[in-house]
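Single chain ahead, written as structure tokens, the form predicted on its own.
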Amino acid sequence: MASFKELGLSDEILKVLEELGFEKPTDIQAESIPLLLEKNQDLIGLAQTGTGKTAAFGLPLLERIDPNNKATQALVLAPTRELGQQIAEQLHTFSKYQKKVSVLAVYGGAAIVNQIKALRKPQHVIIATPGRLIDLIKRKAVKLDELQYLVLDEADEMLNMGFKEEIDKNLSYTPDDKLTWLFSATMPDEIKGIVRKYMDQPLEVKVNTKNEVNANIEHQYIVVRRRDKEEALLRILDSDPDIRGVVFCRTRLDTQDLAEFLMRRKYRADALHGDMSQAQRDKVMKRFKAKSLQVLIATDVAARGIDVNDLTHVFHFTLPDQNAYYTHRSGRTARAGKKGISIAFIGSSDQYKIKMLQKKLGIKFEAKEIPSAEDIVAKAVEKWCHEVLDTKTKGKLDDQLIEQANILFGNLSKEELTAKVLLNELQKLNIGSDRNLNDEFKQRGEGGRSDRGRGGRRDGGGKNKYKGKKKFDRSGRSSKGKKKNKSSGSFAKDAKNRYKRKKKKA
């Protein structure tokens, strides 16, 4: 593969990509570039997301700028604002060393008075959401008389979203003569349409087009039901504090009730959805992008704009209805030649759906069992028991407190102190009980009254296995107050009653 300076790009644009260490180009990047640059067409570029289009087009877009020209020379339309704001950052990043290239981003969500006032300063390029930009240009606050560069990013996403009305408006005012170069995962009817309609025999570039995952993307299904989803994800994060993702859910609701439930039991969580302000989403991805936050539960819609290198995870709350959309959801991860995890949390009638993916998409899913509540712990105990013994004590506390401690904690053995330190540890944990959750899964399956919590398992011949007037809730009472077993439901109770229990029979 060729290197960024075989593309023919300026040594300021090369001083940048090395800083950034980028070392070799995509397949995308490595095709359209050259053309991009040398070429008076217009272009198609077809390539999954996560393989560097905005480079791709960014590159030669910032090349062909003329500075001294003050006319906007550029327009970049994109489906969301999250993707415009993501395009305008990666451009005003690449044009570090260039003579003063001006880059804006338009979008709806934020006040359109405070973006009239920048675009009456020269911006050579405008990043534009399809309905921003035609409430600008109404209020002619944008000049597209002079442009010479149209890109059309997502495009598949701008129609999916309903904007089909807003483009042909939006193209309607911009020169016949300028270059169009569309980017776009899929190449739909509709798509084609705009070809026909706004290109002129158009360069075509072809990458990854059969919908193909990345090749470093590990995939892996969970089958959970429905009321469990939430402490499998707690679990699977209670395993490796190092993991840093995405959870997709299908509605905006389900995000929000998703991200609230994280926040309440103490997690680095928070949620990304169509409800929320310009304002909100911005301080939530400025958050993630920080690493104060340790998972986002976002959209489909939403997480477009999501562009982080160092992401290890993809959790599917729920399967997504298109092939695309999986393809999309675990480009999130895996990037920068970095490897990266996808899991699917399905049900057992959902089982057809992950052989269709593996079909459809030419990749293989592995089955992973939900962490059991003992494993979590053994790994926390043995974490925190090695941060314990790697913490460094000398110089750094007052004689007086350590013999204060000493005094108070002077009637306990060593077995007993360790203990109560490390039970006060475990109380910290997120386990809401003991429970194995693959077990009852396998057991009970997953529907019928058991799984809605209104009755006991039910036996091969379909026959209600607890017979009588005694019925149990979750937490193993009956309904009259008698303990069904001597689980308390809290791992770190249960932990403690079994320490008590132990002591009294020594």
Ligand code: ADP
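Right, the form predicted on its own is done, so what does the form predicted in complex with adenosine-5'-diphosphate (ADP) look like?
So it's only the chain below, everything else dropped.
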């Protein structure tokens, strides 16, 4: 495959790509960059999520800017503030050695006066959400009459969000002879309308569109009752402390509720949805990117297109209504050639949805079991034992203190002491109940999961014998010492494999 250099990019750009560690172009980049550099034609670029579409349009866009012309020459429209900011950050980075090219993101929710101030300087490339751009045009802070390039990123989402009129209005301020580039992972009917309306005989670059879903994603589902979903999520998170991911809910309210549920249990989680202020959203995204959050609970809209490195999992707390949303959701993992897991939480009557997704998206789902409370407890005990074994005491404790403890424990056998200390430790765990959460009852007779090896339900009445008054603070957890996992849940096995892979790399 061609190198970035062979695609015709300048030395300034090549230097940044090398610094970023982009060794070779992705397929969509290799195919679209030469066309966008050379041809004066509209273009549609379709490629799976996480395959570097931002650079595919961003690099040629930056190359085409004339720094000596102070007019705004390029506009990128994106559905959300997060995505707009992310595109702007990437373009900033890419333009690092193109000293005179200026890039600015403008979006709603932030003070307009600051944006107006920034726009007094020439901005060659503007990245905008549609609503805010109209305000800025009306206030004469942005002029688009010399625009040469328009990029539509995630255009279908802009339409879903009801931005159609805003897009029309914005575009009415732009010259007819500009070039329009549209990039997306999916091509729903709404986009076809855009293409007809805004584009002129566009070139089409399609990469792997037979499978619009990123092939590095492993698709799984669990069957769980509505009321057990929260606990099932906890069990999966507890089965592997290395999980980092996004949990998708359908409504803002569900998103908020689930995030609060997790936070109350001391998980490092937070919500991202449209009812939050921009300052709140920024804070959450920053923490998530810095890994101080383990899970982000998000709506489809809020998390569209966002690129966070190394997410291991995407959870569908409820499945989306539209197939394309499944593609966009699951594409938050397995980015830039990495691997990831997408897990759908479905009700026992929803299995037809899985079949439909398999058929429509050309993917294969695997049924998984929710780890049992015993699995998690066994793992926790093992981990704790290894931590105790690995603890170095030499020179860290005063002999007097040890003696004091030994006097107090003097009458206990080793077995009794172990039992007491262990129980004390287990009381810190978060397990709500030791019920089997897999909704197996209704599944029997559907033929889908007869190979599961477990009979009826072991409904323990929802009691938890380990439950104590103390809360387990997850922020203090380490992932050490889980070398041998005795466990029947396949999530535990996944975790074990991931751990092995990590060890190999280290």
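For clarity, every value in this text was computed on a predicted model and none was experimentally measured. Positions refer to the first chain, counted from 1. In this text, the rigid core denotes the largest set of C-alpha atoms whose superposition between the two forms falls within 1.5 Å.
Core-superposed comparison between the two forms: the C-alpha position of residue 274 differs by less than 2 Å. In a rigid-core overlay of the protein, residue 191 has its C-alpha displaced by at least 2 Å between the two forms. Shown in the overlay between the two forms, fitted on the rigid core, is a CA shift at residue 384 of 2 Å or greater.
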